[in-house]
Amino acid sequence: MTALAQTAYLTTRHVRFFLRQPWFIGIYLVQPVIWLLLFGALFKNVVEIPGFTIGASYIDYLVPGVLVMTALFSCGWSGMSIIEDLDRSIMDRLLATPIHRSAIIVGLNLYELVSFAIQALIIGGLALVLGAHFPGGLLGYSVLTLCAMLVGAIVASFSDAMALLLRQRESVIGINTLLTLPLTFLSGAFMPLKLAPDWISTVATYNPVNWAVEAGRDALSSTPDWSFVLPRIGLLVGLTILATAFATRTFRSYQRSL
């Protein structure tokens, strides 16, 4: 079996047991919206602050926002599967077999993007309904939505690896907690950085969310700059490659422990 049917099979295990659990998709369908709604009743008002300047609403500004976080809240937890098989086994019979290590960390973070992408659908067109304009179209929409399908595979990758390494549920979700809201909120994504302390912007320089969140708004404008949306995707792209190869990596560590 080649590495890419062993990673099409494990994505089939993994998206298998999701599916056996309906209140568990529920929560996860219905989230992205409560997010959606409430940061969009909350901060509707910060249009009138002087120097924001976007299109006709709030709801324009946020939709990317909301879309890169959702995938970083939800991919963030990919490294709680990885525990779930490592305290049933199931992870120590994979390993036992001549199964190409990467396709275990890939099958599972293609998992968690298709049901990103899912989550991706509802709140565009939840966004639609409440009034909101996308002059990019479906190409813009999709270029945002792949930006945050690579910011969720960075951050499960990073997740996945730190299950190995750490192999305990606690920390784990102490990390998730730890990088997840600082990431967030040190990004242009609910407000624009020129309205921002000066930290905070050079901050945001570096963080990958700030890249998805700013290339997708981009690219959701009547007139991308491609120029600029690009090169933010290159660096995404390569950060991913890292974060992956790095989680691979960390079976070793995991193997020798044993």
Contents of the next structure:
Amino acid sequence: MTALAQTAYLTTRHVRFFLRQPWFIGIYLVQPVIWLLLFGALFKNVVEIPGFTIGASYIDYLVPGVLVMTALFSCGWSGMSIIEDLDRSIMDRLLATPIHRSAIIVGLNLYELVSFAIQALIIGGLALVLGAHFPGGLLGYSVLTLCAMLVGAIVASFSDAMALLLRQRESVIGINTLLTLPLTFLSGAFMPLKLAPDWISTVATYNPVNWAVEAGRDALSSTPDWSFVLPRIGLLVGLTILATAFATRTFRSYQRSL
Amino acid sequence: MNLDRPQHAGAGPGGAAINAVDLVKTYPGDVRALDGIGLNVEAGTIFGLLGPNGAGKSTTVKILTTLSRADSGTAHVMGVDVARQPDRVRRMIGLVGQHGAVDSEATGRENLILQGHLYGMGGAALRRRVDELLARFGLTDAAGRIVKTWSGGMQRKLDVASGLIHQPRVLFLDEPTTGLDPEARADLWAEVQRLSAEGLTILLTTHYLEEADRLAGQVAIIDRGKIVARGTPDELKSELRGDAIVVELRDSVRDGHASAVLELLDGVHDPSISGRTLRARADDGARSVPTVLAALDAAGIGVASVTVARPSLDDVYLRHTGRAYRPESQEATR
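What would the structure be for the form predicted together with the partner chain, given that what you showed me was the form predicted on its own?
Everything in the complex follows now, all chains and molecules, and the chain you saw is the first one.
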């Protein structure tokens, strides 16, 4: 109970900071819109490729990909907040209080997910305006958002861990370029995997980003196959727990370096 | 004087608030940051930890506040082992770190409320405590403003107030007045003295010898990870023989040349030079000045000014570390 309360207080701190940065809010809101419009326009005609059997407009296909990608790209910067707190000694102050170490990680990651949820609403609304269809309805879109959040939480934890292990901005930038971009494109986010080379399909089978995209896309379809969706969500939940535990453990490494 | 004698844990009422025995800490690359530090701080006193860059002051504070762990040795705060029961220690201590760890994007009140929440405080009791601290530090009017708009002195007071929110038994102040203007510094000194008068135990590291002299009942000088001197400021000063003579030379001279000249004089001891500043001790300062000037003149060394002073902690410091104290230099962050 106390760990939950501590987490909530720390999440509140980050949310408050976010709400006081108008330009930051602006970037947050505009970024997913750009992805949606840009990729929507760029790949508009790929549905003409033989074998692209979704039968609907590309925007329908694109929404799950953009949503998961947005979660990755937003949450991947999570470690920057850790670096800020390290630089300003706020981390030392937190660590000198009797709070659970996990509350620091979870509190920050929850804030990332709260702000992502707002982005998810905007993407969904804009997609509808652009003529997308969500046969899976609100439930489907919520499951998709959940899948994207779980991937976001995993990436945020890795970003936090890198920040605590290496304590440099470059480490967080590194995780963003080396992890989030390849993971996004080694998935069916923008292109059905059966149109991709075999090796990419193989890699994608083990790629959590692809689990999220495919599970979310399936949940959003007219006939969700829950026996396909739920195991993937289960795997993502398991990975989220592992990644959070890993990030929490890196405090030991940080404190050894002090 | 055996400086590194072991001191046994004897905390509790009337005992030591902080007790450290033989703390050793090594960083990768075989950097020995602490090489057997022992400390004993009586409850209700102010203890000053002085030392040059990278001497180990901050490392010591980090171990005592459970942020870092020693490779070997033990430390107790209020009788509780910092390595074995860190959470119990954390409830009893307040930490005011070197860099002013306040959230500059939040208001003063928000900073204090969050800090209280993290100690499990809440509701009306927390609001009362926050109001009390804001009033005590003269921050009530600014409390609703974002902290980054505050002056450095106000931010530092908020930092101290945050460290006090849960009414700790022991307060750690790591260079609390570094970077403050003289007025803000005097203000904070007065507050530290008031806190001590109320029975709080305070461990203070400082760049300013004057600060330790003014505030601390006991002082330890730490150099290269070892404690090289300890005692009350007066005890340390009285260990020095006679007055301090400080000669500012007109030009810098070859290393050791000027001090070698003074070495030969009767009644003048411990000459040392740092840049163009030549220091020595004299049994009778005023009577030695003509002799010193004549000797330097004979050696062809030009003199810009001479001052004679009663011993200060600066002199103690110089004597024990072999270096003059330079308050403007930055302490290595670890």
